[in-house]
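In structure tokens, one chain follows: the form predicted on its own.
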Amino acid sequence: MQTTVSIFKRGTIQKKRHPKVEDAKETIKLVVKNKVAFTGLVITAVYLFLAFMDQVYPAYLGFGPNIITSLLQVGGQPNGKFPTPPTTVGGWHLWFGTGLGHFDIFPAMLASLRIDIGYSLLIVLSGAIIGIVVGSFSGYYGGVWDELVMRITDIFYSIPFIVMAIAFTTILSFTFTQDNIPISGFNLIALALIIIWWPTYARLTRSITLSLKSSRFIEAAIASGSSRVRNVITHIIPGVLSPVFVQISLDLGSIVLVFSTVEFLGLGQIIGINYYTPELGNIIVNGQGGMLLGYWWPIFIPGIFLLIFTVGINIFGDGLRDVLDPKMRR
């Protein structure tokens, strides 16, 4: 009689819900309690959210239905026409007021979160990718194989990355225009972020899976007749995927940061990318020519707005990080 109890309520059945579910419900009260937590994932989700919308319905935020177009129209190069200051007179978009060549810097500024967190999400997307694979190999059969992938992670980590992103990009631009390739632009230096951000992951999956390895679920799928290779996918990849999540939070507001600093050293236009083209850190750079001038706006609003994000998107990589930790959930 008491088991028909604890099992019916209210006339229904209870269904036991799965310890994944469970653990999920569980992070999200975390993270609510958590404030740095959900301060960044606020600032995150509005910046998403700016971003998607941008994509899909741009008349919804205010302006036309392909606003980098507009913007490449203006020009390849500044037309000379001096930037207005911030203003509530003649429309939201003048909120920030104009860079120069005349372009409003809010719906710029809103436009580039496309571009910015797109292809921040395909480099950090892709580093984690082959940094699993490789490190989960690397730290499961160890020798040689490991031995020769810890040092070449030596090798990224000895170098800056800003360093490192100009040198890839330097050299895949040659070597693509030398044999005809066609890509340039975002393209190029997405490819050169990519090959000198997955060692960070690498060394990350190889420190847990030396850990995992000699866990007995490990042992038991051995004597069972797993395989190695079995073993890496089934068991050890799924193990690191937690703490993978957690540094792709924190690197996504670094991948911005990196991606527009480049822009912002003039490699972009080096590479081909229009000098229009609405990218924070391009935005930033066209901002420059009017410093001297005393036209702060144009330099610091864009600024203050990457600021933002890469603190926001930073914070909630840090709170998330402090809601995974296994002593929080005692």
Given for the second form:
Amino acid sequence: MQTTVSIFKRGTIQKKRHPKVEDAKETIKLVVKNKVAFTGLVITAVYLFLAFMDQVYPAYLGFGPNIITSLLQVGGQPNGKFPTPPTTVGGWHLWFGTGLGHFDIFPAMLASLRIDIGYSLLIVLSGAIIGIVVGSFSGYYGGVWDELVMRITDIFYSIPFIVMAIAFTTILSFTFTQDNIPISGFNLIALALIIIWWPTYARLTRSITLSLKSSRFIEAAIASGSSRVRNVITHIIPGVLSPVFVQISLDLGSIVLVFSTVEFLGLGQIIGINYYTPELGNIIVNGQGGMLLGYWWPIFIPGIFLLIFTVGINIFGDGLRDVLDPKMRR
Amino acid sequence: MELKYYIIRRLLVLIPTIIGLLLLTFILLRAIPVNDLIANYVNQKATPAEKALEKQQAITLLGLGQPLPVQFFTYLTDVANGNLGNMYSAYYNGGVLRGIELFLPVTLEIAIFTVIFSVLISIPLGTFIGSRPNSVSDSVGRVFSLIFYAMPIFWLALMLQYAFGKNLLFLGSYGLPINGQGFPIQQVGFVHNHTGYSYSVPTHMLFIDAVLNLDFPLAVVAFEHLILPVLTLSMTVLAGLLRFIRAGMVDTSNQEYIKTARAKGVPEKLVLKRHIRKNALLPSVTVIGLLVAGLLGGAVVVEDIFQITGLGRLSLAAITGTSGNGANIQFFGVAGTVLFFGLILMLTNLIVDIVYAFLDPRIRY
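Now that we've seen the form predicted on its own, could you pull up the form predicted together with the partner chain?
So here's everything in the complex, that chain up top.
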């Protein structure tokens, strides 16, 4: 101890550097340098900010909490008025026109971000947590449990996501009604999607665990008497986190798509989602009736709005993968 | 390991997976209230006495009084005998397996054309942009594939419908179902079956049948109805495929043997064709499984929007049921279609794995 201290002059304070903080700083620097990834980050951040604003300060929309439901209280059922086209006159909420039920599209889209992004964050994070735990333990322990988990993920992989999502959602809704458990429609879809989504993370985590398992630091940990559970928690899981984080950022966009597709396919009626419920898929399916009459904007504009978000989060995820890849660091 | 043993091992692994899939659909069927399940078996138009009798029959048929393992065995026997239960909806009435048989060809036709179209475009295009990384055409290709990869498929379908379906009359993609309805019945190669559906023979795929029966005016009409659905599905499939092929091309062209080939004076065209493209396309075989999954999932959306009488709408109809207010979800229809989609995808993955092992001798595990 004495020798290491004596290298430095007495009295100079050596700034303590935490390796993880340094690493994070380096990552942020690289993401900002990568122009495409940074654009993606900005787009994602704007969308997240809008969703967050609707949660903490809904009045920023100018209509009080939950714009669409408040409109329902005012206007009642769909009143059959024809949509008005996008216009710059009459306030910012009319910029993108009104929908078939005569609600303003722009505030409705902003309000739907909270549900779309909030639920996809919930789904992706829960799926990732379940997947990390299952994948790392099964990969580290190996044997029968590993084989069993892999067969289960095989089964989930062998059914198309959309088909499985609608089947699970409807059947879960019946199960919950039977047991008299009140659950909202969105929670139901979220639950179904979590059940479907964890195998992706379990597989990813397992494959990384298998490569980490044979590395030197695990051998060292075993030699120093660390237990298997402790090895997984303190050594394997931190090593798994960064690829999982990339996968999360890529999946966030896909989940928003699946979420609104499920809504679009008419499940909203079955699980009791209102005509005016702010959700991008719901807004688009509501506009579908007027499309052939020439009212394109209730569909076109929410779709573009959704597309910008998914493209943004995808290029951010791609950029993040490049940045976090150790080969690209040098 | 020899190829023979690899195939045997792969087949053996398939057995527990299929049993697991059956277990999953069985759990789906038993997770719902028993009364709702029995209600699916009962003809709602019958008299109360008949209804009570049918209920009793359903309980014995499904083995509901017995312990769960026995019920599962009953279910397995039923599935092995091709009895997936019945479903009643505005879209289709009758046995689920019969319904799948009836509607599969339509979906298959769309899938076949989608695969042909997207492979025909993605291989040359992927080779082109993959051989010029970081050029302008590469950036355009990447942006294109990224946008279509991130695009909601239902929105794309609606936009195409709005753009072409209305303004260009010859692409009348909505209104007329493909499967026989809306076409003159006296056309060559049409049969009516007992359920009242008409379909064409021998393949039940309208376009192919019309060509086989040399009925070219009908073939033109059938082809026009295929354009928009196929275009919608191929855009999303194409995007994923293009990304994969481009990545493969870039990876392969950084290999040492490509440098060797160039150094020893092989013409650039030959390097591209023989050395890079062949090796880059090999891993693309593995994407076919994902491609089929995307196609089946996308088919549900596309068939719903373009009003195509296919398999995807059968699964949707099972969920919407007879009344549409959620009272009469056809559970056997739901479980049956999930099972069928699962089996298709499992078999696809099996074939893909075997073909890949055949093509690449290094893959043996």
